[in-house]
Every structure is written in structure tokens, then in C-alpha cells.
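First comes one chain, alone, set out as C-alpha cells in the form predicted alone.
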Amino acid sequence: MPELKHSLARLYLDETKFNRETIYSRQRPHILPAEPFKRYPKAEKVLLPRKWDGEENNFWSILQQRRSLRKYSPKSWSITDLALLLWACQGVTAQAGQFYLRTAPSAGALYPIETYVAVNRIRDTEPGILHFDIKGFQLERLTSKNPAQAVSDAALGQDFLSRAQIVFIWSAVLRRNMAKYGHRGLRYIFLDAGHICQNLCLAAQALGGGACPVAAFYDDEMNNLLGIDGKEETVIYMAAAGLKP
């Protein structure tokens, strides 16, 4: 396998970053739209009973009211429930051998996966950037400084990442897959991400509340946010997260 540097993956990478420069200008292919669904007219048919609704906020019902959650209410999560959602992301559930394994899964058990988080409104934390130390289960202070606004002005300008209540930042350390997996290891490494994604946004509807994936960002700002390389690790994923209005 080639450097990281020269990889497919890397190539890809820096192909498909946004930046302030080009974001506009820059052409995309133009590729026909598919159907929304497929179906086969002519196949037989088998019905399927329709039983999730039941008590609320039990696992059914949390999936069946699952929506992106753009619009959050003033007051603050407590860091008991921040704490819960990094553990919905990430937790450590069991040991086997040198694998900590993780209440997502990830190909490999190799969790390529760094969660930050970029603290807005939390009772009893005060405002940064922080790095979720699994192993440790605790969080790592990198900066004191209200990200808010940062964040949302590297996603685009998307002024709901503002208000939310806590935003979550998701990286890939690129090295921590692709020794093992090569090229196709970057298919995984977002598979990973997403795993852990949704686990996030079942668990914020669990605790009344909701989250909203975001993949759009520029890449490289977001990365110096965080003081990260770019290159060995970057940000892949993030998504807001907070109470409902």
C-alpha cells in the first residue's frame, strides 16, 4: 500500500473539500436523478403488519418520531445527559483481548473515530471545545472560548449549529483503518461515522430532545477549529444536538 499521502482515499479527500474559494464556482457533474423507490410490479406481494406504536418513548416510538431537530430551546442539557449521548456514540460496552468494543459498531474493531465536541449550552460546563476520551470516559478541554459561532461560520454559515445546545464533531484518524484495510478502508471509516451518528440521534430523541447530521462544512477550517493536521486526521461528520423548543 502506497503512503497515506498518495492514497486513493487521500486523493478523494482533498478532492471533495469545500473551501470559500471555489464552493460556488466549482462544477459538479451533472448526473440524472434516480426513482425515489424501486418495486417490482409483477412480483408477489407480502403485506406486513404494522405493530410499533406502543408506550411512549420506548425504542419503536423513538424511531417512528426521529426527525432532524434544527430549531432549540434556550435552556441546557445537564452533563449527565451530555455524558449519556457520548456514551450512546462511543461507550465501551465489553473487552476482548486488546478491542474495547464500543456500543457502535466499526469494521475491524478498529474505531477510526475521534468525537469533539463543541460545547454551547451544558449546566455546570462552561462553553469550548472538547475531546471525548474514551477510554477514559471523560472530556479533554482544548479551548474556553464560546464556539458557536465558529462552528456554525465553518458549516457554511448554518446558523442552527449556533443555537444548539452542544455540537458534535466527528473525525477519522485515517492511518487507524487504511493500514489494514488499504484503499477500501475509507468505505468503512464513513460507515463508522455513520453508525455512530444515528446512535446519537436516537439517544437525543430518548432524552426529549433531537439532533441533526451535517456533512457540509469547510473542511480545512473546521479541522484548524479543532487543531488538527487535515492530513492523518479530519473532520468527516458533525451534527447538532439539543433540546426542543
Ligand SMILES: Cc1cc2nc3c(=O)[nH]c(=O)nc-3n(C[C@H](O)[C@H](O)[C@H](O)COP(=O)(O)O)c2cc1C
The other form holds:
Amino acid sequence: MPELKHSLARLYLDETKFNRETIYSRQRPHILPAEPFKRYPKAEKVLLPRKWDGEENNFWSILQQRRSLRKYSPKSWSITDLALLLWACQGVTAQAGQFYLRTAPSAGALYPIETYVAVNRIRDTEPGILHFDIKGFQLERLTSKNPAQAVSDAALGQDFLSRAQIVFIWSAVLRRNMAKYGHRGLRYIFLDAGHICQNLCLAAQALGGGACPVAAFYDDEMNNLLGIDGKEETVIYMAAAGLKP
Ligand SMILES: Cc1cc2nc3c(=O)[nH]c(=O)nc-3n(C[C@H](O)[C@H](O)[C@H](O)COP(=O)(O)O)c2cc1C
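Can you return the structure of this protein in the form predicted in complex with this ligand rather than the form predicted alone?
Complete assembly follows, chain above in first position.
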């Protein structure tokens, strides 16, 4: 296993960074598109009953109604709502030996993802950037300045992020996963983050709001906002969230 800085993961992450200087000039590989659906026309068909219309706010209706939400109510979630959203992302649900098992699965129970929140409007909570201490189930304040505009600027200027009540920012601590899985570990890191984000989307829907995943951001700018080095730990995913207008 090469050291982290010579790993395929580091190379891939560095080569695919967005930054202001190169974002529009960098050549993308020319890859022809594919058909959006695959079918086997000659295969025997097994018809499926459509049974997911359920009671309001049950699991099936939450799945049916989830949409990426980019417009938000001026009302705010409370700190209790924020706690539920964080618990949905990565809350500890059981302990098995040394492992603190969570709401979202993780390859090898290694949990390489860290959650930060950029708080714009949460009732009775000062804005700022905070880190989620998963084991202590508490937030650790890193800054007290309203981060909304800086987060939106770093997310390629997507301005709905500045109006979201809260933006979740997920980083990967690469070594946590790659010490076991080597190069292949990068796959698992992204898959883990996807599970966490989907939990957030469904929880936000259940709380009368929604979330919008965001993967378009200037990597170094987001890392700088969190004060992380972008090498051992780097931002890989985000989601804006808020109540529905
Ligand atoms: C990996 C990923 C990255 C995304 N990045 C962005 C983004 O940067 N900005 C944005 O507005 N939406 C983003 N989206 C949301 C998609 O546009 C959205 O999921 C898609 O259009 C389907 O719509 P739905 O989520 O409402 O079903 C992203 C979604 C995923 C899964």
C-alpha cells in the first residue's frame, strides 16, 4: 500500500477538483452518452403491483414525496429538529464490541465520513460552522460568523445554499478507510456518503422540509471554510436543507 499522498485516491481527488481558475478551461474527456433505461425486450415479464401509496408521513409516502428542495420557508427548524437530522445522518444506534453502529451503513464499520453543519437559521442557535461529535451527540462550534454566503460562493455560487436554513457538509478521513481497503477504499467512501445523504433527505422530508444534495463546489474553498487540509481529510459532499416554503 503506497502512502496516502501517492495513492490512486489522492490522485483521483486532486485531478477532479473544481477550482475557479480551471473550471471552465479544463478539458473534459469526450464520452458519448448512453441510453437512460435498459430493457430485455425478449424476456418474460413479471408484473409488479404498485403499492407504495401509504398514510401521510409513513415511510413509503416519504420516499414517494422526496424531492431535492431548493426553495425554503423563512421559518426555522429548532435545535431538536437539527438533532433529529444529525441523528438520521450518522446517529449511533448500537454498539458491537469496538464498533459504534449508526443509522447509515458503512463498509467494514469504519465510518470515514465526518459531518459539519453550516447553520444559517436554526431557532435559538447562533449561526456558524459546527462539527458533529457523533459519540458525544453534540455540536462543536468552529466559527460564529454566518457562513451562508461563503458556503454558497464556494458551491460554485449556487445561491439557494445561502437561503437554506442549514447546509450539511461531509468530509472523508481517507486513512480511516484506506488503511484497510487500499485503493478500493475510495469507492466505499463515496458509497458511505451517499447513504448518509439519503438518510438526511428522507429525514428532512419527514420534518416538513427537504434537502438538496450538492456535489458541485470548489474543493479547496470548502476545505478552507472548515479548516481541514484537503489531503488527510477532504470535503466530498454537501446538502442544503430547510422547511418547505
Ligand atoms: C451526487 C449528486 C450531486 C448533486 N449535486 C447537485 C448540485 O451541485 N446542485 C444542485 O442543485 N443539485 C444537485 N443534485 C441534485 C440533483 O440535481 C437531483 O437529485 C436530480 O435532479 C433529481 O431530482 P430529485 O432529487 O428532486 O429527485 C445532486 C444530486 C446528487 C445525487
